[in-house]
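Below sits a lone chain in structure tokens, taken as the form predicted on its own.
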Amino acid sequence: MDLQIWVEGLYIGSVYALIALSMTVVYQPTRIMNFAQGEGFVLGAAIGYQTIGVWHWPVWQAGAALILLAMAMGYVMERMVMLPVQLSGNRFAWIIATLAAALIFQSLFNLPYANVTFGYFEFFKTRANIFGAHIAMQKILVFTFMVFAAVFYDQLLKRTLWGRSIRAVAHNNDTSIILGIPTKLVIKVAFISGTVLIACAGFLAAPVIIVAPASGLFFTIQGFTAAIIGGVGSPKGAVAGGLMIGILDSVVRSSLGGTWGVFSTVMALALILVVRPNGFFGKRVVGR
């Protein structure tokens, strides 16, 4: 087989890892799978489109706005999902909060981007030769970046005091609050970072992937899905499963059709749940 299908399914497949840290980041303290993560890649791709594809403001520039108004989506966010959670006493009512702000950041981004691809130029022209593959070099910054989120974030949670009250909200909310832990403030910075991390991913990736301003909840589905089948909750759980299913859509793509690579990821998250169901890294966990 073309060795370049599976240079593609690595660089698609760091995409959705990277969508699928991002959802661990908000999961961790809140134990809440965020369904409207995807807008905040397309908020990425939405503002290199805008900034540096429109008004041409340096890569510098562009990267500030992007961290700011990442930001305050990630703000908002949570209070869009937390507040309903908090007030109905529903343990189920993240559900029906992260689709409403998955619908409302949509038609939101629909408004101004209605008829637009959020494409640009890309930062790296180049293109890398390996093993007789030829990849673009954004497509192996969008990787390089993918592998360093994956490793800080795990090293965060391991070696550092944030990390420590990360994994302490997450066991138990309610004696977390006993020992002092600032937990609304965890729960905040989650959805924050989680938020950054993930139009950092849409900014970097948008030139070499086709972004649309509807295409957020394909790109939580994505991520989702491969969450499933590495281990919810589990940062490397997040990058296998983005690089299985980016891997095994492009192969199956290459020899069946665009359809058929949709249908293969489904049917792998299907059999997983049946064989493995918290996934290959991850673990049981008691939902709140």
Given for the second form:
Amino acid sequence: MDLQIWVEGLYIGSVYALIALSMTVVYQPTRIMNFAQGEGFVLGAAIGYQTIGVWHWPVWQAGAALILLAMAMGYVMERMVMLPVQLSGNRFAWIIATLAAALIFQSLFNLPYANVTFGYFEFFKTRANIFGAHIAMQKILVFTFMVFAAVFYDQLLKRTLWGRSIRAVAHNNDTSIILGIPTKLVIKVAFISGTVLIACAGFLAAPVIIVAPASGLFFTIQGFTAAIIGGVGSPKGAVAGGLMIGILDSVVRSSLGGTWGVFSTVMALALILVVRPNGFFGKRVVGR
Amino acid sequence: MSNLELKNLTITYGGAKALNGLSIEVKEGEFVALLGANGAGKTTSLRAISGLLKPTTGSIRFGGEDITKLSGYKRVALGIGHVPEGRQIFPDHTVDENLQLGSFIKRKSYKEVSQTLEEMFGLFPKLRERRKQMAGTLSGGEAQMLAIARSLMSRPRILMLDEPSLGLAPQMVLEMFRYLKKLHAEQGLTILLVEQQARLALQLASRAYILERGQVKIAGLAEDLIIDKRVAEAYLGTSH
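Having seen the form predicted on its own, the form predicted together with its partner chain:
Let's see the whole complex now, leading with the same chain.
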């Protein structure tokens, strides 16, 4: 099969992996799958389009605006999701809270950008040649960013006290408090850093992917699928799952046609849920 | 000045009063037992002191400071250590990692942490052997030692233990109580012990409160309570 298809698959897979990874960042301390996570991707793309595409800001300035706005969005998102969870005391309140957050952000994006796709020009206009497959440098940039982010987060979880605290908060919030861990801060930081991560992904990928104001939920579902296949909560799983469905999508699309792409990833999800419900890198859930 | 003082504490759980005007006091260097039947409010008292539950009325003072409204995680830095019911160690963390989490508030003073860690391994040699093991693989006794050591890692001024004997073999219970006695006698650690095994607790503690329906029913010196007829009938009874 044509190598080009596989290389494209790796690239689109790295986008899905980034989304899955940012969902993992939120999931780790909270055990919440944030269905509003994809809105951060749209935010990043929209900021890139507006600042660089329309206003012609230099990249560093656009990047600064991106990080500030993404932090603000992460903070707001944390309140939108955690307040209902804390106030209702219902274990499943997050499902409706994150969906509501997704729809609210989606309508906000639709106000100024109703008929826009957030494409803008690539930072590097060169193409790389990998064994005969041509790929835009911008796509390689996205892939590299994904690898760095995944390795960084994996090491943070394993090697730092903050990472261990994140896992502790997930396991038992009360016990974390009586050890002096500021659990609410850990959760806020997770939402904020997760949103910054996914907004950076949207910002970098917007020139080479189609992002519309209402695309958030589509990307959320792709990231969700990747996370489940790889194993929820595992950074390695997010990367593996993302790359797998990226390649699958790309290969099926080129041989059977566009509409079969998403169908095949959903089928892969269904298959995994039957054969290996915890995903490839997921831990078996240990009862308390 | 590590006096712990609960005054007229009331806590309501979905309409029912878990604590109903509870007042107790623990002075620096004391070993106090908190006894009573299930549902008397023992665990609730400890959770209130740790800030996991907010009282509707009443006040909690520690070391002369009013901590009634203070966030739970900030109370650890004041010197309140809490070994929760059922140990609640982190099973997917190694023994080492569990202990490090215990020293979360001391994370900036690396030297002090490694010194405390050595002390804990001196006190509980079994834990040193199991350092790299997942805490979920420990036996009940070892897990209880880990829970105590983890709490001591923050160098608390008062250690509160919630039924540390729960689910342990009788031999293990005695060994654990020896450790508590040692900590109290040698390091002058203030201890507040919640225990179902009332007779054992009264042998260790110098004073005790017996709770009933969220209030203090009987209070006094342990040596008096252990021969008190009312106590003997209700709490020491047939179980030993």
